[in-house]
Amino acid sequence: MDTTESLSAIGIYGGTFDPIHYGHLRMAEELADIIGLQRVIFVPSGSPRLRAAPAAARMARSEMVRLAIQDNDRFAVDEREINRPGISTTIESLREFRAEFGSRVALCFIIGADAFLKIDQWHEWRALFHVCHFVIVSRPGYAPVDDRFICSGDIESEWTQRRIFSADDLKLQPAGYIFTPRTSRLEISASQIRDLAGNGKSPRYLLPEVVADYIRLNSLYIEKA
């Protein structure tokens, strides 16, 4: 559906958030400004289909997100995936969001470049383009997303047909585009924080202090003997 009238835009940011840290938060803040997102909805995953189970329990990860974003009016947390039994699939959640928001909202699905390169392994991956836009961001440790970003096969075909270069274009239709904005790449990883916490060291300044306190008080990421 093409339209000359600008749509409102909502960001959907899924992940394990195990734990959430400043890299996640700063990137979401910048995307809200770059695209003009009315809201960024953080969606902690339940049982991911294509990766190992998160170290922290579902509700612990959701609570850490809630604590981290509590002072930002543009951020919200959605628990549909952690409340869903069994394996979570992105297409199921995005279809639910689309049904809730309707066709007058541009759904912007935020995804790391490393994950996008494997998107053809996702359940009903081609259907994703019919319910959302892809906003692809670079991650620390991976090459920046630019004109040298290399896809292959069916993914390359979608990349070539759907890529746009202006954030304003995302609001021209509710779904179907690929946008690759430049955002800050903070050299922070969740695995680094888990290792620090597991070894009794401080993760301070890598994530909000309230999240660090929650990790310490609940003895998260400490291996049980």
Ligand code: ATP
The other form holds:
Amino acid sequence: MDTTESLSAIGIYGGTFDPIHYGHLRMAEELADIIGLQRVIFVPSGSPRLRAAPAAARMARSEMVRLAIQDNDRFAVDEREINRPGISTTIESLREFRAEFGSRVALCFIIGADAFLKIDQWHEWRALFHVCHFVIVSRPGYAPVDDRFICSGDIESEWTQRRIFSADDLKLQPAGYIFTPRTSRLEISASQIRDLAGNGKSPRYLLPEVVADYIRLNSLYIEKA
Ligand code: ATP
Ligand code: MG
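Can you return the structure of this protein in the form predicted together with ligand ATP rather than the form predicted on its own?
Okay, now the whole complex, with that chain kicking things off.
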């Protein structure tokens, strides 16, 4: 492979998005600038393998992503996991993206530090490094992703071998690096928004108004007795 020519880069951002919020959106926007991502593709999960069933239905979570990103030309939503019956695995989706985009694109899988620390529980997790790069972002409440980032065992050895320090390096090969850029750390979580909505409190200013409206109109996250 010729590694001198710079590849174009695409961000793949998987999550439950139950619901999508400004923590997700701001981080993706900053990464698009830092890395020069042509596009960030949000991939709402179907039935996740490693966590409790999401509170909102698949289509509702996907629709909230669509509403949240509709005016952003660099952002797109992909419904392959929503439409896939049964349990979702990220490796399956990433292999499909790789087949669709071909080998001359740097696929950058975007993930928060909290999720990366459990990456060794993901289905075929080591295979992910052959299909994509990892872009890991810090999250309030978790160890910052920097030289003191604490990961252990098998994750640590991947981290040590694969880490790169320049966004430009991501475009030197299609997959296999770990990059840890500095992004704003917004202390927002979907759990917090579900709790607020469930308790009849306002989640306003934590997420786009259009998503808050959708939650209200569809009575999402209200505990049904
Ligand atoms: P929940 O509270 O339900 O777990 P969440 O806010 O963590 O929701 P997810 O859909 O679980 O949202 O997150 C998808 C991805 O986005 C994960 O990789 C997660 O680490 C990351 N992420 C979520 N919120 C933030 C945030 N505020 N800043 C940076 N990354 C985030
Ligand atoms: Mg989460």
